[in-house]
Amino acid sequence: MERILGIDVGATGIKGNLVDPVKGVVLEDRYKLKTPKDSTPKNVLATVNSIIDHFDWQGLPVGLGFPAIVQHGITRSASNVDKKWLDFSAQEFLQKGTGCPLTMVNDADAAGLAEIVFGQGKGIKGTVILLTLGTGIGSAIFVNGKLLPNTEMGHLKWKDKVLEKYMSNKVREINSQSWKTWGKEFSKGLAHIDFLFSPDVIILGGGISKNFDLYKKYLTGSKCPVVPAKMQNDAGIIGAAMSYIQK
């Protein structure tokens, strides 16, 4: 199959575009939208259904990546999204909104797979994981290639709350925070996640990749090397492209 639509679903903004799943590349320019601030289904069913007009690919394959848990098609948690969304049928609803054969799967779960395949994690024996850093913090964790889903790391215990109420994106940008006061604090996250699980390397994804040069040098907490998705912001779309053509 030579091109799939890639849609990317986050809690603030929704993104497109088409993707040649086996050489893992955009074709296009991507295309994005403003998640609704009423994130239930049927106003992000709308969104979905413009990026698809956009693209004017309709009845064609997508692949979707959603924050949520999505298990056997079903979003099993809504922590970034709409509550409607919790133990909702959402494949099954999303394609016959659509109209389209559609694959959905945890939005970090697609940028990890993107990044094992042909980023970061490619050729890396052991255990890799991936964090996206957004409105909050989602996780991918694979061995040997191998893809154990839906991980949660974002909502690991962490003093009073869990982690990414502390170090997340949003956070740092709500507190004004500094890329030094916020990379170490982000660094005793990753130290916890490096003692958890003993990774072989940690990549980070989503926007804040990009400015990975800002505060590389006080990530000092893990044992492992910590990188930058080598996709970046793509990683998502690209990712969700590939499972539609693993389902």
The other form holds:
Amino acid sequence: MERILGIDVGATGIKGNLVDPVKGVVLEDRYKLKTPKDSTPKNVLATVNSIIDHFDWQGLPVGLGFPAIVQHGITRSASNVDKKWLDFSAQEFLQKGTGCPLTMVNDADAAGLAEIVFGQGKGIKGTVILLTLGTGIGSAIFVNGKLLPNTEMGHLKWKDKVLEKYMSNKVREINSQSWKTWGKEFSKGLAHIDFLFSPDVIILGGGISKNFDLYKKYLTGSKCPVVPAKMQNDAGIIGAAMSYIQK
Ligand code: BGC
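For comparison with the form predicted on its own, provide the form predicted together with beta-D-glucopyranose (BGC).
Every chain and every other molecule in the complex is listed next, the one we just looked at coming first.
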């Protein structure tokens, strides 16, 4: 059995687990550490190394999802992480610093990959969008199973800022919004995305996907169905590991 360590770097937490990327399942209990407050490459590397140590995974393959544009191993944005990640050879830095063969992709692209192969997007012909809601909003778009990487729908212009500044899960928490208040706002974003891309389904990932039943009735904005990720919050870890074997 092939085993890869999947790591999902988020703005607040860094999670890891061993994954069977062929079956699309996690193999052990997930291990989660806080993202360092000062989320510089050096500090994030130290946390990633603690996860590698936890699984006793020195020198072995790692797939890592990261909350930024990741183009050919270079991080090209840094909305919710330290600005030192901007235009930074991140994959090479993490490979050297961990001593592990390592592939790095955008976190939402990773979650989307898991869902398109094993989850809610499996077998769907046409356009599938996955949105992952945490500190920011990430997106992945697939046409007949093929990913267009690094779309940033959370950064669509919205009022005087961008969409994620109005409707991410963090915004909901900071403003202590009810599911109804937040759901109605998020529904407007879904309507916009639905209008722009005419997807056949929108899948919601991130921590918020497990609470889907509490807000689904407010998500009336899109023509297409909106469903929670089958792998919920593990989608990012599983997809990160899958991206290692797809490289
Ligand atoms: C980042 C994306 C990321 C998303 C979710 C956004 O702020 O720009 O790259 O996918 O947050 O973490």
